Each structure stands twice: as structure tokens, then as C-alpha cells.
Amino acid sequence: MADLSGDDVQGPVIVVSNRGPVSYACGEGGRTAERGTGGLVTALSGLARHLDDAVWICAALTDEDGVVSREHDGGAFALDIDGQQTGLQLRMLELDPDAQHKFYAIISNPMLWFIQHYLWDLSKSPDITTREIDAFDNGYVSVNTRFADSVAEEVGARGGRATVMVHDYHFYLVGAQVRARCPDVLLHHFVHIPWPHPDAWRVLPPSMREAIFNGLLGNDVVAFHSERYARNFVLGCQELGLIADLESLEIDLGDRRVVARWYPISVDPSQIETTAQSGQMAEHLKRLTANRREHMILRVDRADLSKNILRGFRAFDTLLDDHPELAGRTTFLALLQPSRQDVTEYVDYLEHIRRLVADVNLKHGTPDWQPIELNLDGGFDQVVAAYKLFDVLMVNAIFDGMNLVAKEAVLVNENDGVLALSENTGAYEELGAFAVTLHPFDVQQQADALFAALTMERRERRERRLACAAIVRENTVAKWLHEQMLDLRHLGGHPPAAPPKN
């Protein structure tokens, strides 16, 4: 990853998100601490490194999490990994269970999610009851009001002034809470998840919707992956009654401006090429290779109702039927990672696509081949693996922020795969010139998608994966970091950074 400079920001750093940069577990040989993964916690981790004082508030989400940090009385304490110091302050809280349920489980997932990914079925739901009402204000309004309390507590022992990255969903409420308190901090927060145009939110009543609009516009900076979510964003303020510039993506509030701002994530190129160099490789090629076809398709995925797992199954099973010749010789790969097992519509949709799975294997498969190889419990290892192989890799997703897995694949393909990826993604704004374009809702044109990328002359699909890894390798992680940085500068009255070498 590209050296992030400590000149790209000024003070100290508070970062706020659900899941800190590690989880902590206790087994027979004494505690573990297991690094976090993604890009977040890649580049945030980087940029620590740069910083005399940098401090994670995040929630204690194990059983040992919650040891960590009465261990500590509640406060920071400097992060180690097998025995290696981060560069990082971390502080966990521990929440009432009965409020991180109503946070959690009932209002940030799946009431926002859904909204914030158009998956809500409103012909039949949501309703917005008692139960709802009661967990917005006794679950999600107390926890942001917890992690509000924690940031201005630090704020305060660095003198009243700090940068504040405030990250997702979860967490809507605490800039207006935390610049209440603390008037001189930069505010900034980031939305990993799409944001929908503004008649989605009116699913919300009004005093939810206004509370999450409202929440937000205490920050300085509110980002998103895509130009298109920060429009939709100064939409929804526009709906408000505020003075909103749809060029310049500002808010006008009188005594101050709020801009929105789009930096598309990136992954950190190094990180994931070592791996897929790694001796760990071996057996699971090994495998790989004996069991696949002529033609593979992979999925890799989270089993996600956003993902549209099913509908990329019905589209090869549309395949399979316009195309006969290709039975026996195509295997569509799908390693899915079981997902918010505690949600009921998630459960249900995972049923869903086992069965799926099962009507497509018997109508289309043979003694000696299943069309649909189903993998629920793989790890990283055997995706990095799959990556190196896939002749197609299919991003069908309904809406996504970004999605890290279309840049992960292109880097360490060695097949000349050929992206397939959904309009509807974050991802696509970067790389879909080089794609196959997939039309979510359209099975059709999704299985024609996939037979012109299965059928492509081998040097087109080369180009197009090459174009594709220059595009990632030239917007990583940290360039991700560091544009955000400075903005936040600039408007910190400070004279920006020159970019860092990538």
C-alpha cells in the first residue's frame, strides 16, 4: 500500500464504526485476537502508522471484547497484534444487550439496510409499529447517544479539537450530537452502503427521517462511494427545505456549509497479490482445478437479499437452457458467506437459494456433474484461489456501495477472466467500461451477458481484465484515504498535501 504522510492530517484522529479493527476470542490456548479485515481497516490501519495520536471507538461485540475492555475500565488502550503495536488507541464498548438488540437487529438491520438497498417489499412491508418507534429511540437514538459521549470524551482530553471519521449506517446520529459538544472538531462521515433517492425514505415516518437527515448535517463531510449517492444525499436535504446546491453538492445551514463528497474504495493491491502468491494456495488450485470444467463462473459473496444471488442462478439456469451445448462442460462456482443468521429474512433467503440450488443440479445435471457447486463455509484462502481461475466472475448485485470482491479478482485473475458486473454497484462507475454489463432485474440479459463473456475472444478478455487491474492498482486504498484527507484539510484551513506515491 502507497505510505500515507502524517502532513495529510492535522491533530489528533477519532475514528467511530461498529466493528473495530479486531475481535477478540478465548479458547483453550489463552486469548486471540483477530485482525479485521477489508479496506477500511486496511487503510485506516495505514494511515495510524503516520499518527502520534489516533484513537478506534468501536463496539464490543464478543463475549472477550467485553473482558478487553472492563480490563480497561471502559477507556482506550494501545492495540496490539501478536505482540506488535498498531499505532493505534482502541476503546470497545460494551452495551446494554437489550439497546444493541433494538440498534442492531431491528433498526440498522434490516430497517435501514433494506431502505438504503430499495429491498423492502412495501406492498406487505415494512410496518412501522410500536416495536419499531420503541427501538429507534431506546436502541438506535441511546447507542449513537453512547458513542457520541465516547468521542466528546476523547475530544476533550486532546484539548476540544480532533478529526472525527464516523463510518456507516450505525451511526447516523452522532455528528450532530458530537458537534453539540465540541464546536471546534472536523466532522466527517463516511456511508459505505448506497444512498437511495429521497422518496425511499419515506418509509420512515417523519420525526426517523428527519432525526437521520438532521444527524448527518452535523458533520463538515458526508461521503459516499459514488457521485451518484452524494446526489441523491443533497436530494433528500433539498426535500428538507434546505439551500442545496446540486453542482457543488453543498448545504447551505446559515453559520456553516456541509458538503458531500464521493471517494470510491479501493483494496490494497500488495495485500492481496501476496496472498495469491502464497505457499496456502496450493492445495486449494489443486482442488480447484480437478473439479472444474472447461468453463467456470464464480460468484463470491455474502448471502446478502442485496447480492441477487438468486436471480444470478435463474440466469445461468437460463443459460444452460438457451445454450445445451454447454452442459457438461460449465461450472458456476459460488462461494457465499452465510449472513445476519439472527434476521429472519435473511434466514429464509438463505433456504431460498439452497433449494434453488438444488431444482437447477437436478433439471440441468448429470451423474457426473452438478452445474452449481455450492460453498458455505470456504475462507479467504479458497477464494483467492477461485479468483486465479474463473473465466467469468459475476457481480449481479441489486444496489451495492462499492463492492470490494469485482477489485480484489481482476488483480490476480491468471484465466483472463472477463468481469460481469451490475450497473447497480459502486464499483461500476470505475470499471464498468471494461465489464460485461449486467441488468439486475433482467435474467435474460444477465444469461446473453454471460454466454458473450464465455464466448470472448481470448485477447479482448485480457484487455479488459489488464484494463481493469491498472484501474485498481492506480486507485488503492490509501489514495482513498488521502483525498479524503485532503478535503478535510482544506477545510481545516489548512494548504493541501501533495498526493503520495503510489
Contents of the next structure:
Protein chains: 2
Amino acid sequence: MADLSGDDVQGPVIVVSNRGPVSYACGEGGRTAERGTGGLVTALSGLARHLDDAVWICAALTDEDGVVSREHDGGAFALDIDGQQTGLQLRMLELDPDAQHKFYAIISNPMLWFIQHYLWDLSKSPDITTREIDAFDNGYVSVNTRFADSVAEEVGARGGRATVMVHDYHFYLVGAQVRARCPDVLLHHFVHIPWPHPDAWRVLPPSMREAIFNGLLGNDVVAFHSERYARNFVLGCQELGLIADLESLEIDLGDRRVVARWYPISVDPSQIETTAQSGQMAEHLKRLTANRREHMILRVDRADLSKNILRGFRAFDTLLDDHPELAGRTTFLALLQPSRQDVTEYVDYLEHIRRLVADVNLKHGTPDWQPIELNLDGGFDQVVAAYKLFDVLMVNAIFDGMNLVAKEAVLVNENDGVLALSENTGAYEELGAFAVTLHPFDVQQQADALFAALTMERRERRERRLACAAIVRENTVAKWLHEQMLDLRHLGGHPPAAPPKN
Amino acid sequence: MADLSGDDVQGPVIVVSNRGPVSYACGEGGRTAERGTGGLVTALSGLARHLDDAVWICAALTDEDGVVSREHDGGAFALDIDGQQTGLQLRMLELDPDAQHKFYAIISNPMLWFIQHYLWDLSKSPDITTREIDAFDNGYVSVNTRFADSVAEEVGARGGRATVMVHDYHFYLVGAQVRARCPDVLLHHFVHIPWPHPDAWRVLPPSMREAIFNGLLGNDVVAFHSERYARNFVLGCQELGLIADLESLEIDLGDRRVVARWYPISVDPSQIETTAQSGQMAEHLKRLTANRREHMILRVDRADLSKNILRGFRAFDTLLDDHPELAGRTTFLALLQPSRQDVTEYVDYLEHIRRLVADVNLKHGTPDWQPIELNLDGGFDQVVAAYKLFDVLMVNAIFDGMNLVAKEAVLVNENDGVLALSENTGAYEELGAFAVTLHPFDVQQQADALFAALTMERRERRERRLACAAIVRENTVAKWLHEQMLDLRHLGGHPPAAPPKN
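Moving on from the form predicted alone, please list the structure of the form predicted in complex with a further copy of the same chain.
Every component of the complex follows; first up is the chain already shown.
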């Protein structure tokens, strides 16, 4: 595991993301603070221990987040979790609900998410109408401005120098706004989802797409999960008429340059392994083991259109057609987390999933065997228990920025489980050589690949799983962050001076 | 108009396209031969007059085409139309109906057409199943092989040297097959539809997408309508691991190189103008003029998903919402040609169109005024009559290789008609500066653009129309072909020797 230390960054660090490291709730026993489970939270929390001054700006998403925010007058406060100091300061921004809805439920999702995953059914949708234009101007722009204002305040309070790290597709406009007001900061934006080809951006009118590119070009570094995404970003800059080099991935803006880089995100192995060894596993393992047949195919996904859940079930249907000997001996366990149910496309998608599962179960099932077990309300403990048991993990995403399920699962599986992985995931660049490749639109190929994985010799299964696990264990999320920090020091030229300790 | 002469090409020319220069039918008065109306037919027929030896290989598409083909034992014959020699030889290939269906109705349309216009609704379709794999192997591959065999025969009959010009998305595999058997030919493939970014090709499994790229790489020149498409092709070659240069648009295959080029296709102005002046116009003009209100918006399209017909009507709906003063004074005349009604997506699309028209007419119409006049069965004469009369021509295609409607219409309009043109058409590169720009997904912007066009000062309308017409008159389809021929001589290095005259 890479050594993460304060040497990586000098001076204050300001992190911006929509979801913060903690989420507050108010229960009968008083206020509770639930720590975010994502790798980003873990990595940045780990980094914070080595920093003199780190502040994380996020949205106040729960009612209790709002209460906490107001208790600190919307300013930063030292973040304690379970009575322990984290070393982080937290600033939660309470947003106008109308602006937040427009920002999140109209522009960020589905608009940008669908564009970046190539999900729009272009002959029918989307329509850009006054609703979308209003949501951009009075939602996306105003929320981005609100965050940029807060960043500028925090930078100002630190004498104008800091390293600012902005995360994901919610905040494409922050970079340019901060740059304009804080010329001496080092600005870094990480895009956690795919960056598509320039043509995909043509769904947006020029004013919006140019705002997005110009917003990102306010940064010193625009970072992605893979070279492919970084190249697509540079191609988009070329379309804007900028001098942008596909070899060096640099954009020359005359007075300064912007670099596109790629750093494949990962997980925190020790965190997953700790969960896998926790006491809560026993009950889940018992139930899953009692239910299981000879073969268990597993998928774990948000119920998102990009995850290709329908074709996964169709492939399983085809598998059972092609190999009737598997009937009664194989179960496809699908642990799906319903998502974004305020967006029509997602409601429809979940309905399609339910119907398809019913169809496949009706077609192939018997009184004592349901081919697909669809579970929409499991927690992370159940997920990790299933990770331990699967024979084949299916990750057949249409397009996926990285896919951390693949990385988590290979770490803790105890059944020589085979990773069946879409060629269109970021993770494929690292793990593809030891996975069974899935071509996400090719239902027949996926059925064949599932069969190959299910019938693979135990020794080969073991070797592949161990190889995948070794790669993930080597390339941790801490290393991911570390490498970005090193590059930032190098690329920034003159790192911000260390501030006085508060 | 560029001078097209035999100097452009030495030696025999072999043309390959699915639809040939003529279509036979058998009526009461005996066999009739209807000449194709496309610019390609005109241009190549024009060229043929200057060539010693030109043979056009196409599919026998009608029953009578099949009869004609059999009369010549499937070989080439001198093509006469209306008793006049054309100078062309024609070879019509009768295809196995099953193979032809797979080749055309499954792979070419919708599969390739949808991929190349970004039309797939990827979270739902397409599925690659045994049906598609079979259609590729036993339809697309076998029809391509059949055409390649015929090309090789014609080349062989000419001592192994010829210039072979293959057209469009039906025949991506022909180049490599001909190259393997006829190493001394000069091979040129023109793609008449957009070439999308590499990610779009990921809908196909690697075996198919690599077959397509490798097929095209059998050519010396792969030609497109715009630099954008040529660049996308080169990017796709880079993804295959080839040495491909985005500046020179050359692909280095070691023993030889392939160049991507672009030549925007056009129309034959004299042909359109002749039609516009023909006697058949009078009746159509009379009817259209009697029906017209103060303003006429026109669209002329195949009812294809790429044409963005739904959003066009939604924009008109928005226009009438925003500007009630236009009610009763404006008609949107839509001359749509139903297309590919053997493909589900097209049947559904036409149904959506009908319903939307009914909705808009119900919402805004009055007993004596229907806002949208939908016409699904007009001929070309009616189209040209409407070209003469429109105030605004709407071309709002999602993506369109070129769009010749825009070019035809500006030539013959007699009403200072304004071209409202999608930024995503090939034609936009030439005509965009004098058109009103449409952003095809932005319904509000299209409504605003229609209003701007309808209320534009007469003088500006005239100047814009004249500027567009001058550009089209300068860049004819003859020039388009001429430039390709010149480049072929240059790029080919050593042009094939002139064969003995037959």
C-alpha cells in the first residue's frame, strides 16, 4: 500500500463534492452521524490525518445536515465522528430546495449522467425546453456558483493559496469560477464517470456545452479514470478550437495550460476485508448458503440504466435455453439498489427489470426453484456475504466509469469466483486480462461467457481470482490519491506555501 | 462547373452500390427502366460518357431486375435508357432473398444505420443474439463476398487493373476481399452516412467491428462527407492499435497506407432546375398556393429516426404557444416519405409522428386551419413545387451525413426562403454561415429560430438564399466526383494502365 503522507501536499486542501464524508440524522437517541462508505471518503479521511488544514465542502442533503449546517452558520466546523476527531473540517451548504432539485434531478441526473454514459434514446429524448434551460441557469449554474463562492471564501481565509480538489459531474463550472477569483490556487477536478466523445455533448446547446468545457478548463488538472476518457476530453477541447494535444493530453490556453490525466480509482482493501470478517456476516452467509444451488451467479448494482441489467437477465435466459442441464442447479442472485426514483427513466427501468425477472422465472422456474432471485432492499453486509459465495460475478455495464463492485468482490470471494467483466468498464483496463470478457450488447456472447465461467476448472478459477485480487490490493484508493497529489505538486510548479497551523 | 473528363481516370472503372442507376419494372406496356434520381447516379452517368470502360455492379432489387439479370446470365450488359446508350455497363446481382433480407433489413438497417447515426436506445436495444450473428455471417458477409467475387471477375477480365469505387455502408467488407485477390487495383470506398466515434461501434462485438474496419482498410482511400467523419474513422483505427495519424488522416499498415479523405457530396443543379421549370409544376403550385397561408414552413424527409421529425413538430407547437399571433397564418407542410416499414423502429416512429401531428392540430387548429399538413405520399414533383414556395425550410436532423434536401431547396426557391439547418448535418459546414442554425435537441431554440426566420427582413432572406444557392451551384456533384478522381490519380501513385478499347 502506498505511503500517504503530508509530504504529498503542502498547504491547505479544499475538497468539494456533492455528497460529503458524513450524513446526519436525528433519531430517538439523538443525532447520529453516518460515515459515507465510498472509497473517496476513506481515502480523503486517511489523507486528512496527515494534513494541517483540510476542509471538505459538500451539500447538506438530509434535514439534520441542514440543522448542523445552521448551527455553524453555514461555515466550516471540525468533524468528529463517534466522538473521534477526524482532522477534517466540514462545511455543509444548505441549498435552496428548488435550485437543488433543478441542479440534481434535471441537469446532473439524468441529463449529464445520460450524456456521459451514452444513454439517451436520441430520436425521442431529451428535449431541451424552457424547463431544461431554466434548470441549467437557476439550478446547475447557481448551485455551482454557491459552491465556488464557498471555495473562494475558504481560500480567502487562507491568504489566497490552497489546493482545491473538486469532484464529479455536479460541479463542472466550479473550476473557472474559482480560478477567476483565486488565481493562485492549484485546481484539480476529478470526473468519476466516463467522458464521452464530443458528439455526445451535442445533445446540449452550445451555450451549455461550452460552459461545461470552459468550466473544467479553469482547473490545472482534469482527471479521469482512464486514458480513453482523458482523450475524449481533449478531443472535445479541439472541437472548441483550442490547441489541445492528444499525445501529451495538454490544452494550451495561451497564458496557461491545462492537463488531462487519468488515475483509476480503487477501493480500500482493509475496509472491505474488515467487513468481510465481521460478525454480521454469519447470518447472511447462513441464509445465502441455505438458499444456494450448485452454481451462484451474482450481480450487485444500483438499478441504473448504464448497468445493463436487462441484457444480463436475457443472457441468463439464453444460458438456460442453451444448457437445460443447468436448470435447478443455478441461481442468479441480483442485489439491486433502487436509484433515482424521482426520475421517470429510472422508474420505468426498474419496472422493466421486475417484468423481465417475472418472465424468466415463469419460463424456466419450477415450484421449488426460481432462476432469478431479485433483491431490492439488501444492505452492504448482505452484499459482502454474497461476494464471498459467488461462482461468477456478472458486471456487464454498457459503459461504466470504473466499477468498484468488481474490485471489491474479487478481494473477499472465498469460492474461486470468476469475474465476468464488461469491456466497457474502467476496471477492465486493470482486470480484463484475468476476467472473462463480456461484450455488453451481445446477449449470446454473455450467455456463452457465463457458461465458460461456470464450467471453468477450479484451478483456473482460483488463479484468475487471485490475480485480480493481487492487482486490487496493489492499486488501492490510497495509492490513487497519492499519485494525484504527487502529480499536482509536479504540475503545479510552485506548490502553495504551508499555512500557519490553526 | 468543374470539367469532368476522361483525363481524370485512366483505365476501367468499376462501381459498386446496392441501388443501381436504373430500376426495371414490367408494366402493361412492357418493360420500363426508371433512372435513379440520386446525385450519385447523375454524376457517375456523366462520368461514364468520358470513360472507355465503366461497369456498375448493383443488386437486382425488383422482380424485373432479376429477369434482366438472368437474361444476361448475371453478367454485365450495355445499359441503354429510353433507347439511348449510356456508355455504362451494368451488372445486376440477384441475391438469395434470405441472405438479402439479413444483409439489408437486419444488419445494414437498422444495425449499421443506427450505430452510425447514434440512434440506438442503448439501455434497451439492440441485443446481439444468434439472429444478428447469423444475419452478419449469412447475410452481410455473404452478400459482400458475392459483390467482391463479381468485382474480382470484372477486374480479372480487364487484366487485373482497374479503379474500383465502392459505395456506402452496405459494403464495408468488399475492399479487403478485393484487395486480397486483385492486388493491383486502386480501391476507393465512399461512406455516405456519418462515421461515428469509436465508442458507438462498441455496440458490435469485436469480431464484427474489426471485420468492418479491416474491410475498409482494404481500400486505398476511404472517403466521407466531412473531416469530422474522417477523423472519427482514424480514431477508430487507432483503437485497433494501428498507426494512424489524425493530422494527415493516414493509416500506416506497414506494407501500404490507407488515407481517409472527405468530399462533401452535392446535387446536379441543372437537373433540379430543369424539374423546377417543367410543366408538371403548374398543378402542384396551384394547389399549394391555394392552400397556403401567409407563412409556409416546409420539411421534406424520409420518415427516418435520424431526421428528428418529432422535435420539429414540438418546436412548431412551442412556436404557436409563444406566438399566438401566428395562429391561422402559418402552416407547417411536412412531405415525408415512409421508409423501411419492414423494420419495427420505423413503423413505431411513423406512428409517433402521426399521433404528434394529431395532437398539435387538435391543440392549435381551428375548423378552417390545420397547423400541420402531413403528406406521406407525394412524388418528387410536389417536393420541388414546395421548394419553390416555402418561407422557411426546416432541416433539423439529429445527425445527417450530408442532407441534400437543403441543397436542392435553396437552388429553386422563389420566395426568398430561409434555410433553417441543423448544426449536425454535413451540409452545415458549407451552408451554415447563411442558414439559421438549429440545435437539434433544443426544442425551444428551434422554435425561436423558426420565429426569427419567419420574421426576418425580406432583403436579408434574399441575400441568405442567394448565398446558399451560389455555394451549391459552385460545388456540384460533378465537382465532387472530379476531385475524388484527381486525388485517386495522385494517391494511387501509378494509375492503372489504359486497357485496350473493347
